Every structure is written in structure tokens, then in C-alpha cells.
Amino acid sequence: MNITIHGVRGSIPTTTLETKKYGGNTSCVEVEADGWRLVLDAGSGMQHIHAGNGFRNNRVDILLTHLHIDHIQGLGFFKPLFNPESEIHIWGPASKTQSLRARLGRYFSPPLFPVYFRNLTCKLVLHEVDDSSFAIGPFHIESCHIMHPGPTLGFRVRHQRGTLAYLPDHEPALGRDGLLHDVKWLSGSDLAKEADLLLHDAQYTPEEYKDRVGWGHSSLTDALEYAALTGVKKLLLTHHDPLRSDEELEKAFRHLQETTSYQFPYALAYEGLAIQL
């Protein structure tokens, strides 16, 4: 299984040159193996993936944890979308008030886009998941609904070579007492328990964090905590705020480095990184 960062920053793309090094663009992830690809998420840097045909059936799914901008703002720049040979499926959170093709075709409207829904030319099929279980080809995945504003999911994505969690938005502190330590309650720990790579929400310095709140997202250390507490093998940690510099960025992590101890190995998810499980 190969997985490829195209976006880890949060809220909205950055282009200055002090996030040069760790990437500008906002949430996508692509998974690869046996011939099927997924795209977790669609933020601006589902731009940076090769197109080409080449996958079984000219096919490939498209995972979306929520619908929020940053998240779906790459789908009108993808051009499979735009091909009559490619089969395009989309998997996004069901809600009680709009159908998946409703909520998404705000996107794909004037003002916010010019080209319409019916105006793609592509074999498209969505998919609305809650707490679900379903196959894509040579993975299993797994979707829960997770802390993060409005109906927002993580996913599990099991191959026979690896597990992949993956938690872009979460706010597993959320709560009278913060996070909580019995993984039973602990929202999305089905999701994330004993990966062998978890790609987590670590937006906020912990002195960020407590004026942020409710703001669905997660502190450096809370994500550190949270992936022990699920005892995964390996923790990315991505959605980095879109105003802190990669200089800034790095001086957190090396502080969380100096007053955290822990046993898995952690690190910045960064834009080009490829992993294989």
C-alpha cells in the first residue's frame, strides 16, 4: 500500500515562502495499491496528482471526511472529473437535511464555481456513509463519525500490507475534562487502535488550544496522547495552522519533542512525503 501527502495545512492554502517546506496546501492524501486509488479528501492539493489512466477501470474513489471548504476545494480542479473514460465515486458523510449531491453541487454552482454538476463528464456515483463498513476493491474500509463541527467522519483503511487511520479534523479533548483516558468513549479510537500509520489533526499549541475550544481541532499534545492512548505504531501529524511559518512550525515540534516522552515514532506530515506499509 503507498501513500502520498499532497496537503497538510488547514483552514486555507498558504503560498509565501515560509511554508515552502513542510507544503501550502490544504488536506489530500492518495492511496495506492494493487491497481485501485483512493483520494482521501479533496483540499487544493488533489491538483498535484497525476491523472493519468492506468488504474483498474479508469476508476477511483474519492473519500471525504466532511464537506467543510478546505476539504472539497481541489474536486473542481480534478481532471478525471472531467474525463467521459474515468469512473468517478465519491464517498462522503450522510446528513439528515440534504443528500450528499445537494450539499456538494453548493460547491459546484455559481458563485462559488462556474462549472455545474451535470456539467461533469465522467461516470460519477456517490456514496453517503455514517458508521459504516464497506470494500473498494482490495481495502476494507471503516467510517465513524468523529468531534469535529458539523457531520464529520474518519476513516480506517485496511490492506493486507497495512492499516492507515486517518483523522485530518478531530477534537478528542472536547469535553468537561478534556481528553479522556478510557479509549471506550474516546471518539474515533475504533478507528485509529493499533494502526500501523495514523494521520492526525495536530493544529494548535497547547496554549493555542485553550482559547480555541470547541473550534473542532487538536492540540500538538493531545494528538501525541491520543495516538498512545490507541497504541498505533506510527503518528503523522498534519493540518498545521495556516499562519504559523515552517520555522514556527518546527519550533513546536521540537518542543514537544523535549517535554513529551513516548515509545512509537512521531513526526510533521509534509507535502510529497510517500510512505509504503
Contents of the next structure:
Amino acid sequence: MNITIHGVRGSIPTTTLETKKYGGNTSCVEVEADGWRLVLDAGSGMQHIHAGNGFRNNRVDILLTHLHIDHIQGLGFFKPLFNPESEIHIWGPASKTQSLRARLGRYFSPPLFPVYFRNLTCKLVLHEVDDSSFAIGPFHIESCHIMHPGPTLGFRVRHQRGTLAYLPDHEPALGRDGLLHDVKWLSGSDLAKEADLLLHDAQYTPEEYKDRVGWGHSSLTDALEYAALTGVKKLLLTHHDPLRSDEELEKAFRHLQETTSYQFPYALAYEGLAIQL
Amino acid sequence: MAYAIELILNRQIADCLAIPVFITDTEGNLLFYNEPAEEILGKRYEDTGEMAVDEWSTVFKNKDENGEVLPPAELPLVKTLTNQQPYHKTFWIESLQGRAERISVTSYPIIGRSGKFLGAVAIFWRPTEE
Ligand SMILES: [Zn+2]
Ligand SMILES: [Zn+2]
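Form predicted alone already given; the form predicted together with its partner chain follows:
So here's everything in the complex, that chain up top.
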């Protein structure tokens, strides 16, 4: 399976020269295998997905972890939504109070967006999921609520060639003593467990996190410890703070390498990164 | 299997509180109790870990004002586990060592976002004497 990272920035896109190396687009990851395609989150990075033909039934499955704007703002600019030939499935977190259609409809309506949901011309199917397990072509997917404000899912995408865990907005350390070391008490640990690749929230430095407890994100060090506790084989740190320049990001990363020792490889996710599992 | 975040968050809150808190699964097995609750139970979570329902429910006897043993069906936590509703009651608990203490218990069900019943929380209060 081929994984391409199209967006690694948290909260808001940035366009400065200082953030060019890692990229300024918000969360979006493309996963492709056997002619099937998944898009994990529809952040501004989604604009770089070229939805040409060659995919089975012209089908694309978009899996939304949650509906914060940085994870859906690319949706309206995804051309296949306006193509009657394409079949789009959107999978998103269920809510007790409002349907996924109603919640996404707030974005797909003026004044935020000129086109109403009902005017999208593709064949559109919405799926509400919570702690679920479902199949999309060759992929087996598990979703589960994780710690982040509002209904938020993490995903575990399993293909015969490997397993990807995707938890871009996640604060498992929320609590008095930070991360609980018993994995049973660790949010999302079933999703991450022994995955070949984990993409995890690492928005803050440990110092910044002290002032942002409860904001729904992780520090670089907590992301590493989380990966160690769940036994993942490789970790990619993502959801970089929009104010963090490439230089600062690399400085924080170097500090991490100097002050910690973990057995598994880890790296900073960047836009355009392609990985094969 | 990891616990639902609703249980994890309840544990994390309990961990910050000065009030004794017990957290159970839907069967009444004790998943977590905080430090103030350790005092009531006379055990440490670090030592016992989770406790099966038969194990921890026999640590103390529950009695009414007249010293009569309370049937389990009258206890707030048992009622919450049965009906998935909150309950409150003041009664006496007697430890295995024979120490009796008047206690108020408030229990509430943990019902997650998806509407699923996940467990219950019992908070023990030491009532202020009237
Ligand atoms: Zn985000
Ligand atoms: Zn978010």
C-alpha cells in the first residue's frame, strides 16, 4: 500500500517561506492499494490529490477523524465531488445530536461555502461510524473514539501488506500524571498497537504543552512515549504547530533525539512524503 | 482491549479529586479507585489492580440505620448498574475489621457518546452530621 502525506500542519494552513520545507497544508493523507483509494482527513492538503481516472468505479473513500475546520476545509475543493461519474464515500464520527450530513452541511452552505451539500453532483454516500470496524475494498478499517474535544476518531487501516494507524489530533496525556502506562487505560491504544506506521499528533514542545493541557493535542515527547507504549514499528510526527518554522521544528526534533532513546525509528512528517508498506 | 475514553476520562478526573471515587464496568467489576477511596477500601490500587465484583463487594458490609444488613439491590451502585440511572443513599458501612462508618454514596452511569452503557461511578461522601 502506498501512503502519501499531503498535509502536516495543525489548526490553520501557513504559507510562509519559513514553513515551506515541511509544508503549510493541514491534515490530509492518501492511501492507495489495489486500485482503491482512501483519503484520511480533508484538510487543505487535499487540494494536491489528483483524482484522475484509473481508480475502481471512480470511487474515493474519505475518512474524517473529526469535523474541526483544519480537517475538512479541503473538502469543497475536491473536484470528484462535482463529477457525476465519481462515487464518493465520506466516513465520519457519529454524534447523538446531529447527523453527519447536518454537521457537514454547515460547511457546505453559504456564507461559508457557495455550494449546498445537496448540489454536489457525484454519487455521495455518508457513513456514520464510532467504535466500528468495516471494510473498504482491500482495506480493513477500525475506528474508535479518542481523546480530543468533540467526537473524534482515530483510524487503524489494515491491508495485507501492512497496518497504518492515524491519530492526528489526540491528547492521550490529558490527566494529572500524563500518559497512563497501562495501555488498557491509554486512549486509542487498540488502534496504534504494533502498527507498522503511526501518524500521531505532536503539535507542541513539552514546555508549550504545560500551558495547553486540554487543548486536544500532544507534545513531541508524549507522542514518542505513546508510540513506545503501543509498540509501533515506526512513528511519524504530524499536526505541526502553525507558528513553528522549519528551523524551529528541526531544532525541537534534534533536542528530542539528544534527550531520548527509543528503539523504533521516528521522523517529522512533511508534505509530499511517500511511504510504501 | 483498551477502555473507552469515557472510562479513561472518568479515571483521570477521579485521580484529581479529594473525594473517594470507585469506577466499575457494567458488571460491577472494580476497574479503578482513587487514593481517597483506598482509605475506605483499606487496599491500594497499586497492589490490587482491578478487582472482580465478588472480591471487592465483600470488603465491607452495608447496613441501614438500625444495623440491619442492606440487600445489594438497595445499594446505589447496584441500582445504577441495573437501571442505568443515578442514585443516592446514606447508610453505614462496616469494614472486615468491624469499623463502622456512616457514608453517603452517589452513583451515576457512564453512557458514552454513542449511547452505549460503559460502566458506573460511585462517589463516597462522609456526610456532615446534622
Ligand atoms: Zn487538527
Ligand atoms: Zn481537532
